[in-house]
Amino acid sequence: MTTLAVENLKKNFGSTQVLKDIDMEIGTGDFLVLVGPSGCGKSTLLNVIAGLEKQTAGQVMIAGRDVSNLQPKERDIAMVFQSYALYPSMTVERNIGFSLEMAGVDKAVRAERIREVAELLKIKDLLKRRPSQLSGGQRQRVAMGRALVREPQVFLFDEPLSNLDAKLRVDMRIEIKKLHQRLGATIVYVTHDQIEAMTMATKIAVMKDGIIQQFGGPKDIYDRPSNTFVATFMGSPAMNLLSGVARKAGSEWVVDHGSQQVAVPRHIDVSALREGQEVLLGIRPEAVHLTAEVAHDDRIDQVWEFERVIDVTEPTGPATLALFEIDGTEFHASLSGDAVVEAGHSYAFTADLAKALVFDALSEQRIAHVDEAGASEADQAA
């Protein structure tokens, strides 16, 4: 069932338009993720769908219902904000069970309701205290609590960790998708962080000057890229594009890129490449690997291998990530945490393409796939 729907929606700011065109729905139980560089429009679509700004065109509908027109206190959402925004006079049992007090719920009903949503986030032995006597995690919990005690359709989460520290975002993070796939929620949340957007969501929309580049699962995101942008924008380190020109050796195709010529990976859909044209080949920093380290059995159908001196080196424990340049431009390989490697050092590289992708230069589209059987992505999807 489709608990959330945004139709052909327009949203201005004097003359500057914000969102463009914004088309999506997610079901019951959807954890979707808007994700983007600052000044994407992702916090502006959070803001259209609770109802804090009105939009310029276009509809908003949840659970079947037409809300565009509605004030957030009646579209039947909760949000939990970057800031908390919790009273700093009440106690956390009263800031937890403010809505329900307004709403005029029976002082029972509203007790019991604090208690279970105290037991779930773990803030039982907090109730009797205020914000001020809190830390940021807990903060945040009871934020998340007050939103949770009043059981909406949607939750709207506005880059609620941006506060944290590091270890405790990790932390509230594992919270937070626990918490979904406990209560099989309806959640929107926003982020600028693409860890937490592919750690979490079972959607993410990736938006990019108020359009939605790319809309899908976390893993159709990161393997299947639409574009250049949401393919280095997905991706820590960002995945590797290199400049070359599209040409038929005999019955293959391979990218000239200068120095070398890279075979085609045999997944992409060549009838959609000509002669000459212009296009840039994607490879994940994880798909490099030093060659002495790749045993001969583990090898695929196609790799690439070269040699490159390396410019810097950044062990992060689990991986070693090897910085050189290839043509001039800049290329990152992450290789295993016991890597033994030196910037000023050459070294054999074996590149697995296996995942690589191919982008039109000029327009910096995403050449299609093909599957086993020679289908394209077009002829899967009809």
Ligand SMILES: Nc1ncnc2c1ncn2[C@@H]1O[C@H](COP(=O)(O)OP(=O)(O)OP(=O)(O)O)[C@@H](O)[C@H]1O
Given for the second form:
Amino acid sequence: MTTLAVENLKKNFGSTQVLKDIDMEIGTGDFLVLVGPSGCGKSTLLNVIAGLEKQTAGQVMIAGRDVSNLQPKERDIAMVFQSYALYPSMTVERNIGFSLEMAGVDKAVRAERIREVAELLKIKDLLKRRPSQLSGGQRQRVAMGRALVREPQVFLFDEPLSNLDAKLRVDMRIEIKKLHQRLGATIVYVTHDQIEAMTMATKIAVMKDGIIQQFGGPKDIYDRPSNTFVATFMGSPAMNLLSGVARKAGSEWVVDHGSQQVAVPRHIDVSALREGQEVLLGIRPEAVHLTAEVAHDDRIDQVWEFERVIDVTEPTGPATLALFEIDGTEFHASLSGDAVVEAGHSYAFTADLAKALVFDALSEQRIAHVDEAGASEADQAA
Ligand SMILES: Nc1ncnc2c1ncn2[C@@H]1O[C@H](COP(=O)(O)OP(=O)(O)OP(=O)(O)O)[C@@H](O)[C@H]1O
Ligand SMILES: [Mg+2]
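Output the form predicted together with this ligand next; the form predicted on its own has already been displayed.
Following is the full complex, with the preceding chain placed first.
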């Protein structure tokens, strides 16, 4: 069932268009993550859904009801902000129960709901304290508790973990994911942390300049980004993009990049390529290995082999990042943590092309895969 739908939504601040024709819908139990660079309109979209900002045009539907012109409290949503916004003079207990108190919910029912939520969030021992007597992570839990106690149709989170240290962020990320699984809640969650996006989402909307660039499951967004913006925004280090020219060599297609010649991967629909077309070849850092380490791995089918002198190495523990240049383009390889490599030395590399992508250099759109070819022809016909 569709729990939240946003239709033809526009938002201007003065003459600036901050949201341009946003269309999306999510079902009950979906965890939608809005990601994108600073200033792309994530918080504005969330605030319009919440009713804290008024849309310039378009609709917001919650559980089949047009809420576009309703007050925030009439929308059946609960919001958790980056700043938590707890009432400093109230105890944790009262902070959590305050919205129920305002709604005139009976004291005994209120106490029972607070107890349930406190148990769920493991903050039972903190109920008598005030926000100033809590750590950042504990305050974050209280802010969550305040939202959970209301059992709304949709939870809205705006970067709720960004004030926490790295370790606590990871812990809370898992806690929120567990809560989501347990409650089956419908969530819209803003972050610019792409690890949070990939790990928590059932759906991701990647935004740029007030436009949704792509809406889909995390795996689709990662493996089949619709354009170079999405491709390089998701993933760290970013996907390598090598510019080159597509050319037919016998029965195969290749991309000429400077002195290098790389086979166009077999999963690419070459009927969409033109002889001489300027393209960008997309290769993720984790697809690049030391040839010495893959020499006997026959699962790797189609490859591009090259030699390069490494400029910089960055051992991170689980991986060793190597940076080098290929004909003037910076290129990242994410090698195994055990790889023994040194800056200033030359190595043979093997790039696995199983997941490589090809983009048109001009439009920056991804060239379709063979299994999408039917769909793209239908699009062209339409
Ligand atoms: N009340 C306002 N008046 C005028 N412009 C605004 C207002 N609120 C936001 N903006 C502008 O709208 C754009 C989108 O802002 P928004 O806060 O939605 O971005 P964001 O994606 O949440 O960014 P961040 O990741 O930095 O939080 C920005 O250019 C911002 O300056
Ligand atoms: Mg924001």
